[in-house]
Amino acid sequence: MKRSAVTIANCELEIHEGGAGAPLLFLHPASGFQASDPYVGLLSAHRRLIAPSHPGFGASQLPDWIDHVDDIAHIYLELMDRMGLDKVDLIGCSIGGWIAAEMLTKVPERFGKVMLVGPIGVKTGPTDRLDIPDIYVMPPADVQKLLFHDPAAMAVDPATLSDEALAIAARNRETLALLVWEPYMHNPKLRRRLHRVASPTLFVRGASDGLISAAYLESYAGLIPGATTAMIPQAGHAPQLEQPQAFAQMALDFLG
């Protein structure tokens, strides 16, 4: 994966890419974006890959000015813009589902197949009910059962990581919530417009979330005409690092 920097509306953002083939966007979750994850390999393989670092994460800048994920994705049809995409397939994990989601919104004619991984953004329960557990009441370890099928073999070790990947861990945490607080993982507006999305869309769980519920999933697809769902066994919130090959065969057999 080759690495750039291109400013967007006094944002620096961090970009990724490989690969060739039709342009897949690809919307990262929380955790960021490692070129090294085994999955970005197996997309790659297929198409040219386009992956950004979302404002505040990774390497990207976080201009004062943003403080919402709408913000995030007006930049990114910017940067489609920008780098004469016109029409591309999308997949968008957690919040970039969310992000992902949002552009669908405002021009659905720029995207061609959409797979959405565990997405949050909108509210679909009761308004006296959280419908995503706030996991910034929860310890660490608690958070971590919720987020894979197995948290013992994706745990990571701070003491073997660098200082600017510790950084990046505790900067992409902080973004997050800024991002995420109020109100709580979701934007009230979006489920009022997702009937405008046009592109064949899947919503993919994995079968040991634990942020992400079949009924939300179900529900959320709900909100747009034709959308289907999948489950990927043995895995949480991020199949793509938990169940790499067969993430990357299902978004490979949808996308075509």
Given for the second form:
Amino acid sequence: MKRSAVTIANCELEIHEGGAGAPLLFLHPASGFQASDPYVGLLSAHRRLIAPSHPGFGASQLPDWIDHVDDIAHIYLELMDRMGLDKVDLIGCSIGGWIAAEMLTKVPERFGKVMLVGPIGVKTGPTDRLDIPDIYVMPPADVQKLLFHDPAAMAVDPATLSDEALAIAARNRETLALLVWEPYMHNPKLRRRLHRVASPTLFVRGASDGLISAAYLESYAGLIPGATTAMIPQAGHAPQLEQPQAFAQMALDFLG
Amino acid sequence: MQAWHFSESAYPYLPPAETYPSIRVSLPSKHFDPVKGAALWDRYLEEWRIAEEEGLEIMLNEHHQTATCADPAAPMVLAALARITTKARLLILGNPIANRRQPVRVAEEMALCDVLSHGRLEAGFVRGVPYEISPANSNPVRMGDRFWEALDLIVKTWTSHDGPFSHEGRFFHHRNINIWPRAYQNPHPPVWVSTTSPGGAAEVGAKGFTQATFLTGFENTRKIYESYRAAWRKAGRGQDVPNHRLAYAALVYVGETEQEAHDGAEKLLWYVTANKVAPQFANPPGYAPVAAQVAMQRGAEHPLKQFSKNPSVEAAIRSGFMFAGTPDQVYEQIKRHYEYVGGYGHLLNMGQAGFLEHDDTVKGIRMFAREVYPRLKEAFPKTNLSGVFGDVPPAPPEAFVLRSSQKMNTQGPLISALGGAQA
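Taking the form predicted on its own as the starting point, write out the structure of the form predicted in complex with the partner chain.
So here's everything in the complex, that chain up top.
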């Protein structure tokens, strides 16, 4: 994967790009994009993979005017223009799925097939119960249990990370909080806009995902005409990390 | 030197600390007995009244969803104090305006309290400790930016008297701002801001507001004040920084004997030792800067968290966040601290905490007010400048430190940092 920089609306974005073939835009989850993750190579072996780091994540800047997922959706639509991408397939994971959903409602005709993996972004449940558990009121170890099928296997010892990697991780967490704090992990308007989506859309969750329940995924999928759902066993909120082979296979089979 | 009696108006009658994960945010309110709570409020208001009688000024604050401070709406208690006192200055420190949705409403509350007290209000503003984030449902990111936009708007709201104006800012929008009543003091009540970091102090110094810092001991207080003074001068406010622009909050207890002082002081440490905060509330993402987050991952700890692992009155005095002892001892401790940090004009006395009962609290107030305060006023008049250092090492001489006869008996697990930020 190559890294380059593009500046849009005063925001310098880090762009990862690799592989050849029909373009596939990949929108990363809250943990950011790491080109060394095994699923990346599995996808870029078959497609031209384009993965921007969201504003405030990785090495991308965070201008002070950005505070909403919708801001990022607009930036990425311009990124598609700049890169000459008339039409792309799209994978979005977690918050990347939310950004993807916002993009889809604005220019549905510019997207081919879409896979949303453990996406956040809508609220469909009752007022007195969160659709997605509040990760900000539980001990950090409990969040790991919700995130991963096998938290012990996915644990990272901070002592093994560089200061730079720790700083990026801390900044990723900060930007996530900025974007999802209130309303909690959703845009109340999004569910009233998703009927515009024209793409074949596959909603995916890891079978052990403690954040995105099966019921949430079904109700989210129900907002997009013709959308289908699928599950990846022995994976939590990040099946692309816990089951990279199964994830990549599912993605490539669906995208064709 | 002006001294202020400060209590966080705690509700201390709790089950054992090991039975709950956090005294803040999530502790169920079933543990609050309204009858006992009302009696406590009678007591705390009376203690402030006695403090006034003894010649002290009055300070109060607010916290939310916590037994450490049963005052989640300080402007309301401020209004009560405005009517049961007649001469003390009334410092609210402060309004958590990064967590308040309507700065104009805060300006209204403060203006009304200023009128109710006939101009005795000192209006303080705080960013708020990290565990205020969740109770306020407030975004922990960009709090500083929200804070300053809100404060600028509040000051403008107080000082605009020619009909409505509008504000369309980054965080706040308000049309037709035209508050009634206007503040009693002209142009507006004195503004205080608390911060416990040199970076924060620089912002306060540049604006020339009164700066308060809490329990920051010797070295950190000195750094914070230096930063304030440098920013004050850089902003063109002149070389001279009046000492009354700076305030220091410490745990203060004065007894007739060392034993009496030690007993009272030990009870004051409740604020540090009882402040058991779950990590997710103590460090929400975005509250502390990225560099500080990395340092924490590498094992850095807040000084008060380190202290709480082995707390004692003696260590608290040596660290410079507690002044306790006989009148002579306390005077020498404060003098030493004052000279080491370069001088300040306000001492914010945390003179009541946890299980320090009414009689002992009043005893401490009276002993301070009668035996120590007159000496402080004489030694450190309001005309003193800040930034003048005594040639002294930070730690007070042995004779002025209370010796602990035994380790403290602390309740359960200890704090997870008293904030690392503003009170």
